[in-house]
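Have a look below at one chain only, the form predicted on its own, in structure tokens format.
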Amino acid sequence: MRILVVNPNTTASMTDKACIAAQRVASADTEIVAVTSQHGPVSIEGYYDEAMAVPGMLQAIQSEKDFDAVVIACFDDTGLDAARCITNKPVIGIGEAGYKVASMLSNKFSVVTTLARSVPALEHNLMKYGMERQCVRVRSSEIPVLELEHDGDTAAKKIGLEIEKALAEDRAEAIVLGCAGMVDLADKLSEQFSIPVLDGVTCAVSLCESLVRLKMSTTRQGGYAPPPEEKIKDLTQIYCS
């Protein structure tokens, strides 16, 4: 099995971090292929960055022909619906994966993400997925995404403070970490607080493996029907020149 892990931003160190996490949980017969978008923002923190990241991410998926499933390694689930239109292989966003796994492990959960401007997009996704009743609150730690790459100890402390508030104020029973850059903190925080602390990358990889083994594919009907070939064949030239 070959799972493509796509980082929609252009920061290769974040791709490497996601790749390590994915390989840690992947089965022995699963190959993780991690790719970094070549066009777009260095980090995705809100609506504007998300919109700017989509063409490069779609190009990255199109460039890789040999895969069984795709993980979109951005917690905003950047371009998730568009990606499902250009391949019939399972495509899973790490945000949706984290929410749905948390919902099976707890009655209610909170999300701890990076900046406040990222919160509305995540709240909209929760409503879209029908998860807004189980997610008590989306909290911002006010850590810029790129700071997670350079000062992990400080980031862990700030995220830990938000988890403490989530337990006391939200009465959350689980926490979903709201950024792919937090993937390496999940185990430590889960042990520290004695609750499930989930990162979406590992959840998404595990779900991809299950869907592939079940021989499931993305529907070609309705909204995920593929666009006409002429609309996608020149994606690189049109959007990323």
Second form
Number of protein chains: 6
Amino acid sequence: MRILVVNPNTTASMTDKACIAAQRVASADTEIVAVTSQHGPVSIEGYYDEAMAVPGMLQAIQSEKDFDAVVIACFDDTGLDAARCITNKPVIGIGEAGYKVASMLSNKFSVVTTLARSVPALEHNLMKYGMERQCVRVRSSEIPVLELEHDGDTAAKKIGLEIEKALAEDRAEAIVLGCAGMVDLADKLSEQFSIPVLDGVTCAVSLCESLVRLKMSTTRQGGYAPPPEEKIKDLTQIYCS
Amino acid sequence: MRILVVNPNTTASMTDKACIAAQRVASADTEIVAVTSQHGPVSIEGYYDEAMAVPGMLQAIQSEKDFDAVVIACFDDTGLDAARCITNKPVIGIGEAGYKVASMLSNKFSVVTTLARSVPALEHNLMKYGMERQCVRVRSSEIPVLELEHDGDTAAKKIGLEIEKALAEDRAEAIVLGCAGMVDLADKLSEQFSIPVLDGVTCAVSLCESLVRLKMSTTRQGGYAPPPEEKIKDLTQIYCS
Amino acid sequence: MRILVVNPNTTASMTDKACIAAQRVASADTEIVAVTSQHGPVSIEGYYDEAMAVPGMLQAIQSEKDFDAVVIACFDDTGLDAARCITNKPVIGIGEAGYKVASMLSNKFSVVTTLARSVPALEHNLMKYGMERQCVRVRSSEIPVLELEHDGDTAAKKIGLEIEKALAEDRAEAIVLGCAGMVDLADKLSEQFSIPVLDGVTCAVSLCESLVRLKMSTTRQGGYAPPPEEKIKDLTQIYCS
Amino acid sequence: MRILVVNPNTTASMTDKACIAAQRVASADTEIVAVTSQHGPVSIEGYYDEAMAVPGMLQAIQSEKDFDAVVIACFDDTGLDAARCITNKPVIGIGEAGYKVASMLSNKFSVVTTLARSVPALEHNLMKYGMERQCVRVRSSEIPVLELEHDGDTAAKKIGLEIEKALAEDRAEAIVLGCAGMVDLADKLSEQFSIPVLDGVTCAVSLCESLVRLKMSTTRQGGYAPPPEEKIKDLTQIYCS
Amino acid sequence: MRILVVNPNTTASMTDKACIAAQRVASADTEIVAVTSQHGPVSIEGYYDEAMAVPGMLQAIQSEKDFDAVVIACFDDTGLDAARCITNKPVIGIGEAGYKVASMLSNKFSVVTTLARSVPALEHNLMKYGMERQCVRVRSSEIPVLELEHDGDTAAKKIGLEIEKALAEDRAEAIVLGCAGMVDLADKLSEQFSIPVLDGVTCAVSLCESLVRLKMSTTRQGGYAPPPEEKIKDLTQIYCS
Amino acid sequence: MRILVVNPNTTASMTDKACIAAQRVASADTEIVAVTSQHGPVSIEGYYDEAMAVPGMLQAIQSEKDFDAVVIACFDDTGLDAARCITNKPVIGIGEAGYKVASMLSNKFSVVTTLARSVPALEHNLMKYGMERQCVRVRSSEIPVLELEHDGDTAAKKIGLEIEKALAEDRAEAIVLGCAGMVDLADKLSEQFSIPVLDGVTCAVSLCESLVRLKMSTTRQGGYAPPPEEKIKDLTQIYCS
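The form predicted together with another copy of the chain is what I need now, so please give it after the form predicted on its own.
Starting with the chain above, the whole complex follows.
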């Protein structure tokens, strides 16, 4: 099967990192097609970036024709609902994936993300997914997204400090790392703290494989009903030409 | 004061209707500046339209320099959080406004909107605003948005049928009309059913006046912290040139 | 228009303070009619005071005939539901007003009120209004209501300490001051902490102006249905003669 | 022990009925002291009546000196929180008692009360007590409170119809009768429908006996801290002389 | 009346302690029949013990024929729902009892239990009972259950430290002790901290007396419908012979 | 990898059906090891059966040594939390799996299960998993579990009727079949109603594959901490020899 991993920001090095991680967990017969959004913000830190990233991300999905499932590789699940309207193939956000996997391994977990400004958007998602009780707290490590690309050690240290607090104060039994850029830190931190430390990219790839094997498709009734084709054509022209 | 009423879809006749309604409730010293988004969907019916409308709407706000508050004239409060990041002037969505006014006049209310496909997005908003208990049910009248522009009588009839059900089954004490295009029906329906029937456009304009008189501005801390200026400049260029 | 600002406690100096604040934000054509309850507690600190204040407050409303809206100037929204039964004019409590304005300016806010004994009543209100998630915490500064009248400086200092904690621990993006007696501190604290610090009196006056301009009245169906006139007459005689 | 059963409305025949029911379930060594409020509404139907009943009810409690626990014999638990501030003896409302007993006998229950106007106040209580999930629905039989005194047969029939609906539509496993005036119908309806049908008066008396045997008293910390004695003296003079 | 107090673990000394406490609060005409489960874990600390304790506990109930109500004397309310299916006599868990009594004496309470591993199971119960808001926090004192049997002084000290934190951090107005083995500490701690400190065993016995006096039985409709007799016979044979 | 599919009831034909379904979706390199509990109820319909099934089911898990993940093949997720304590391999219940997959394909779904008596247990699970909002309603088709084995056509018809109601009344966008015995009906019903109709067995197997590929294990901290080995040995002897 072919799984499309879309990076909704335009920083190709983050796409590469996500791709490597995705390939690591993918089955032998799964091809990872990693694409970088062609127009939008270089990083997604808060509501504005998130909103401005969606048309570019939807275009990236639409310009790929041949895939079996889509992973949205940004932890605030940028444009997830809109993407589910334009394809009946399963679409999973990496935030959603991280929360759902954590909820099958622990009673309670905490999230460690990048900046405080991103926290309210994540909290809205948790509420939407019904995860507001199992997720005790969304913690910010105050590492900007792009710094994760350049200074992994400092990042690991800051994130480690927040994990310590999550264990002591939140009684978290697992940790979800709250940024696609942290994908390479999960294993090390998991070992260091002897609890599951999850990264959303790998979780989402693997859940996509599940949905494809189950031959599942996104419902076409209600909120995810496809928009009229003409509308899609018009809008694609406006934003993506 | 100057209140910017942004129609996030590109149908100018809806902007005109909203403008007239806005002027009707505005104070004598309030100027209504109604603008139509220059690129995006002709109507907003569900998640995809909503997402594709945001960059055009944000650009419409950014291209106006001189205003004291912003009304987002689409009932799913398209891009509300993003808009609050790019200006510290108060920004109110007409869905939010309708719910909050209804909550000050009744114990419980129901919403009557256009299509079933729009319902889940509204339900997510209600949860985000903490209105999921006071709003008993979001009902759809199965009138497409643009039909409201052409056949007001049929629309009024269909909406009336849903209001009857809301009174009998939901024990609603007030009704919020769930589309900017229904703005001209509120008074008539209110009289017909002897309960408050609210339209979001007028509610939002009036709440904006309040916030301006209170000299309030949107917080700059946390989730609504302004993005770096450079990012805004870059993104504006991408989408809006 | 004429807005009735009712102080449900019997301390006239608090009424005066509320009146001055109300006039400051009122429109030129709005007349503020501030009245002090004629019998009841000198301050409202907890459930007992609250309950004993209501008949006097309702009488104060009933003895005024000519008004367009009512503000209940006590932060626990004393008798709000009962007041909505005896007049179809909009009635807004200052707690309710503070919360609702804060919810349009921030993702999350905290309340700083007077005494710990008042906290549970406020928490019940927040739950009733659906604000229990957007309001992170109700903090008490341990300043008795009447001390606010005599020692504003100490009060401002104690409240400032709680705001600091709200920023650090609650990640509050705005603050609502939890007592009518704090009305004169809002602007200074807002400037000091660079976030919106709201006082309920001014918020309520301005929201009342909105509702009046919108020609809104409280629903007469369901929980706010007016009691039989005879009952009102009888009860008014019992308590208020 | 002596249990004070306070009827917060002024209709003595309802007090008598409650007293008889109370005595039926009371232990041999329990004395029921039933008192009727001396000033306030003749029946409590909605927010206004409820508010106007409280000072009279509190006075009724204060004028009795020798009791071990208090039952507030109105289904909307009129003034319950205020009463807990003026005595450290256990105080239980009959609504609260009915809900809590039902929650120990069934997974889910529904309430059948008198008028639609009383429903929102009951729903607020259910939320406050955390019973909003176990109580599926508050149903109104549209029988005015005082009609229960005069036409028991019609009342039983109307209530029976609502119980049928509760079984079919709400999947209720038990029913709580939502008015002190229905106390004599519980056993018959319970037999007729083969499920527990509870009346709050008897439940509250029995729970009071429990609390007294457990030597429990209401907390004096936080929201139920006693008001200063002087305040109580002053206020008692105002309303109750 | 005869109240069956079942200790679902197999440690007889805990049964004895519970029995003494039960007798202390029982009415003169109530006989306490304390039984120890004949097979299952020696203590219940977490999900596994809980699950393994249930068949033994149900057998202990089934082998007693003559009783009027059942108390399940383990704080995680082991097998409560299953027990309600096999007898129509009232069945109350000591956790449930502690929470419900606390909720009639205070606005908010905290729980102090034994080990951290037991906390999630208690939190699930609180959610099921609708007590997740009134119970601010479940605190663990890190005392293993059986240590309570041997070193009461150390236990009292550790529990006292958690109560101090509950007062300061949770603004708890009452405390519920979260283990049957703490039954003898409640009075002393209550006096020491001047707030209600509840133990579930005595609360449950007293609530059972109430339900019996009210002639209440568990509903036979819905989730507590009795299983077919044959099934019960078969299963009893499997586990309990 | 080897996935253990445990049928917690003792009806081998249901195990066979689950095994066939599991194999259908499993990857080529996954071996399905289906085991039937050796002692416990023949079907699980409600709380009592559920409780009596757990020791047998845990023994079935413990007697298999070589597996990578466990599926609990009963829709009420019998003993899920206990099972997570005795192995660090991922354990997933088929109810949990069905809900979580449905939540990634639709905004809202409904459940169609067997008997009304099973509904409350499922509703408690939904609350525990945070799925109480996305799952609109748990519907019972009044087909006993074992009838599913013998009369598939009648079952399909009754279930179809409930799906129709779920679409019309609940606005469900997907359906989760609420019994392991319905596993062979999902595809047909999905086609018939043009929406995703999910069966939990296949969902759980596929999610297990995901967790294994992700090299995930259940947390050993907090509520899922392993019990002392001695305790496990003792209890295994008691119930399972």
